[in-house]
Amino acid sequence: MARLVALQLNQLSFSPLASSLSDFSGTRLQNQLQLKRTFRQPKGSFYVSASSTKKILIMGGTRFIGVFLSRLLVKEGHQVTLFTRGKAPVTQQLPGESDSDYADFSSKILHLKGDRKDFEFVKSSLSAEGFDVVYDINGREADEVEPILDALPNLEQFIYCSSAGVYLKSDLLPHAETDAVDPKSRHKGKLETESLLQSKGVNWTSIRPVYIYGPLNYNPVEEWFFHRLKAGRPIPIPSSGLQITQLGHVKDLAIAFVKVLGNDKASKEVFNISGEKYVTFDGLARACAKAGGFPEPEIVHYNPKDFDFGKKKSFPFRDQHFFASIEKAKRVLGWEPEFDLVEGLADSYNLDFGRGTFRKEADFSTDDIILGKSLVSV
C-alpha cells in the first residue's frame, strides 16, 4: 500500500527577501514588489476562500503552477497531497516567503510518490487513501486520466489544467469556450481527456491558459527575453512583431483554479483563464525591458522563411495571432486577474531571473544566424 509522507524542513532553501516584496504563499501579494518601481496595488489579496475542507490531490505539484496552487489550499485548511515521481524536491522555501509560513505548509503538505503511467499503481495507491477532490496539472493523455477515475468512484470534483492550445486556428478572435477546437493539435491528448471526462459523467472543470508567466516558470517565455536584454543584445522577432498575444500570471491562474472548487456553477464547464490586454510581439519586448528596468530594446525584425534552425525554436511564441476571451470566467466566476503585464513581468524578474535564477542557459545561437545576415523587410 502507498504511504503518504509529511514533509519536514528540509528541502531546497532561499533566504527570505525583506517584508516589502511579494509573498509566494500569497499572505502579502497585495505589498506589490518595490524594488524597481511602484505599481498600482492589485484589487485584492492572494489569499481565497473556498467551499468546505477537503481531501485533495494534486497531480504534480512541485513545479510552477503547482507551487502556488499547493499554498493556496493549504492556506484554506484542505489536506493536500501531491503526487509525484519523487526526483524533484517536493517543497521548497520560496524568496518572499517567511520561515514561520514555510514551516507551517512543509508541515502540512503530504507526498505520494509514484509514477502516474503506472496504472496499477495509481488505482491501488488512491483507492486506498480516497480523495474528494483531484486537481490534475500535468495531465497530458487521456490514458493517464481514466485509472485515476476508476480508483476514485466518489470523487467529488476533477479539476483539469487543459490548453488554449486545443482552439481550431481562426481569423475570428479572441477564442471562445464554444470555439472550433483542432483534433490535430499537439495539444489533443488535453482534448481527449475533456472527452473522457465528458464521457465518464464526473463533475469536471477545465482550465485552458493561454500562455503562462511568472516566477518559476520552466517555459522560456519571459525568460527569453530577460537573457536578451540582459546580455545587451538586439531582440529578434519574426516577420512584423505586430502579431498579438496574451500571457497570464500563475498566480492569477492558480487564484482561478481554487475559484473552481466546490463551486456548482463550475461543473461541466471550460474556462478560458489568462491576462486581461493582448499584446503585440514588439510591445511584449519593450514591456520585459520595462519590467526589468533595462533601456528600451533594440528589436530586429526577420522573415522565417530565410532560415533553416534545424530543430531549434528561434522564438518562444506561435507566429500567430493567438488569444483568448477570458469574460466567461470573469462573469460565472466572479474571478478578475490581478496583474497587469509590466506589474507581472517585474513580479518574475524581480523574484526569479533578476535574482539569477533560471531553468535554462541562454543560447543565442539563432540569434546569431539572424543578425549575421542580410534581414528581409517585412
Given for the second form:
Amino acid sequence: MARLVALQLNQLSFSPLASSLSDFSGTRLQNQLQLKRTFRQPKGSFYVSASSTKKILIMGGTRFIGVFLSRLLVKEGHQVTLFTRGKAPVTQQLPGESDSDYADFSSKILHLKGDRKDFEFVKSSLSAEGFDVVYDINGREADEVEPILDALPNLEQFIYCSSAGVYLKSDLLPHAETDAVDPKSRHKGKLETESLLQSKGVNWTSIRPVYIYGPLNYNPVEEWFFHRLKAGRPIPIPSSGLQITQLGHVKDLAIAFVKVLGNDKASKEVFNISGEKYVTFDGLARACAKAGGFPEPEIVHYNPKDFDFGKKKSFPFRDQHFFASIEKAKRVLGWEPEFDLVEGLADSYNLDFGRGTFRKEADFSTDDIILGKSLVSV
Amino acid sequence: MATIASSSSTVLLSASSSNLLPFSHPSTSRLSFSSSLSSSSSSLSISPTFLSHNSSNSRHFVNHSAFTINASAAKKKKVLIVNTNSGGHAIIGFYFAKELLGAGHSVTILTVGEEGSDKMKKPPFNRFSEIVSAGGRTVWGNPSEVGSVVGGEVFDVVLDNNGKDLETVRPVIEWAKSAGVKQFLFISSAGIYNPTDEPPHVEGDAVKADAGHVGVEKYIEETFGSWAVFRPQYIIGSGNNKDCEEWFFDRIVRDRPVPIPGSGLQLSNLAHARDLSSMLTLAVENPEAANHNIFNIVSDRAVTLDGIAKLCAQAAGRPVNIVHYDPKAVGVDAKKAFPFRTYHFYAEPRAAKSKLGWQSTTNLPEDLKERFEEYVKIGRDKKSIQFELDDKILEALKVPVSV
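Please give the other form, namely the form predicted in complex with the partner chain, since only the form predicted alone has been shown so far.
Now the complete complex, all chains and molecules, led by this one.
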C-alpha cells in the first residue's frame, strides 16, 4: 500500500549537492553493508543471509532515524511497514535523493496507521499482519511495548532505540554498557522497557545513542549553533565550555540498526552507538563553524546560576560530561562510524540548514539576557 | 608457579570475543601463557602472580583476551629493561619485571646510575630484592654503555623505560640492533599529543613535533624491525616513586580543603601499574600483533580532577572539601601547586584492546582503597607536612582552614 505524498514545498528545496558524503539515499552506506556481507559468506556452504527478506515493522519512522533506517532496509530487500498516526507524511523526498530512488522507496514502503497508545489496536492490527522483526524507535514507556510482544509471539527480534541517558552520572567515563543505570533518570521509561524485554524472553537488542545529529534533526543540536553562526552572533556557552559531550551521525546509527538485524551476536545485548570521538562544548561550536564555512566563533562563557531563564533552555546540552564508549559495538558487530564530527556536521549543514531548512525558528531571547548582563557586569 | 603437563607438544589457546567477561574484580588479571618446546617434554606455565585463585588443575581459564595464542609466539623470552632511576615511570619496570618473571621469562633490569645512590633508597628500588628472589637480575650503570653493563648477555627484547630524547635512547637502540635484539619497546608519553577539541587522544592523532619522545619514536620506527611504543599517563600502585593519589590523601586525612585549579571538570587518567605491565607482557608474548604499533598505555576510564578528590575521600572514608581557584588570579604556578595537568588530558587504550586483546583492570574505587590502606600503614597520615602553596591559595580565596 504505497502512498506518494505531496511535498511541503516551503520546507524542502531541490538544489542538488555535489558531495560524495552527502548521500541521502545511502548508496555509499549501502555499498559498505554489501561489502561486509560478502565477507561473511562461507564458501561452498548453504548461505542463509541475515538479510533474507523479512517482514519488518518500524514503530515511527517518518521523522529522523527511521527516515534513513527504512531506506536501508527497503534497499536490502525487506518488506518494511511504518506504524504512525499519519500526522506527518509517510514519505518525503530528501534533499539529495534522486527522483527515481525516492519513487522506488515510496512505492515499496507500507504504512499502518494508528496510535501506539491505543494498546488494543496495536495488539489486534499487529497480530493480524504478523511481523518477523520490530524496530521500536519512538517508544518511551514499557507499557507501549507490551502489546507488541503479546501480538507477535513468534517475533524473531525486537530492536529497541533506548538512550545513553539511562546511565547513572559518574566520575568515571566513558559510560560502558556494563555501567550502572539510573532508575530515576528522565529516561527511566527506556530502562523499564529494557527490563521488560529482558523479562519476556523475546530476542531483543537495545541501542543506546548519545546525541544524534544529521540532516532532518528535530532536536536543535547542531541547528542551535548554526542559527547563531548564521546570524553572526556570539555563542553563549555555560560555565567553562570544557564539558565533554558526544555526537553520533544519524546515518551511522541507521547502519548500526541494520547490523544488529538477524545477528546472533546482538541477541539480548545492549550497544552504545555514537561518534568515534567526544567533543568539548567550545570545540563543538568551532566544529559547527568549520562545517558551515563560518569564521571562528566568538564564544561567551557565563555562569548559569547567575540567571533565571524561566522555562526556556539556554543551551541544548546537559551541563555535564556525557559520553559513552562504542568499543563494544565495534568489536562485536564490526560496526564503526563513517562520519567524523566536522564531516558529519558538514553533511547536516549541506543537506539541511545550509539549504534554508530547519525545525525551530531562531530564538535568541536567552542569549540576549546573557549577553546583556555580561556587557553590564564588566 | 603452576604447571600443567600436556600430552601434545604444541598448545593452541583461543577465546571467543563474545564470551568476554565484564571487568569487575581488580585482582583478576589476564593469565599469561607460555609453553616451552623442549625436546623432552612440554609444559604450560601459568602465572599466579595476580590471580585470585589457584587454577593449576583447571582447564577453564578466566581469560580476558580475545585472540589466539600460538605456541611459537609464547616461548620464553630474555628481556632487558632499561629503567629510569626516578619519577612517575620508575614503577613500570618494577611491575613489568615481576610479571615477566612470573610468566617464566628471564629478566635483567638495568637501572640508571649507581646501586649505592640515595635514589635507590626509595620505592620501587628499595624492593628490588623481590625481582632478584623471583629469578631476575639487577644491574646498574649508564645506558650509553649498556653493552658493557649487561656484560655481553644476549636478549630477545629490550624495553627502554628511561629516555625522553633521542640523545639518551639512541645508544641503547644502536646497541640493541648490533646485539641482535629482536624486539624494541619504548615507554614514551601521552603528553606528546597535541591538545584537541575532540578527546580522547587516540593512537595516530597528531603529536607535538618537537617533543623529545617523538624523536625517539621516529628513530625506533626507522631503525628496528619489530617494535612498539607505549604512551602512558599517570600511574598508581604500591612501589610508586612519585606521589600521585598521596597528594589528595595528605589533605583529606588532615581535614584540609583540596584546592583544584580551574573548574575541576578537567579529565585525566590514572592507571594501576599492573595494567601497564600486563600490556607490555602481551606485547612481548605477541610480537607480531604488537609490531609497528603505538599503544596508549592507560586505563580505559577518564576521571575528572574533582572525581579523583571524591574517590580518594571515599577510599579514606572521610568527607572532602574541594575548592576551585584560578592559578593566575591567585598568583601561583599550577605546576607546583597541583600534581596533574590542569587541562583535559585523556588518552584511551584503543589499539591495545583491538590489536592485543588487552583489557584494563584498573578499578579506581577499589584500587584507591588499597592505596589508602598502605598510606596509613606506612604512617604517612601522621607525618607533619607543610602546605605553603595551599595556604597561599586559600588565603587569597579567604577560605578558612581548620587547625
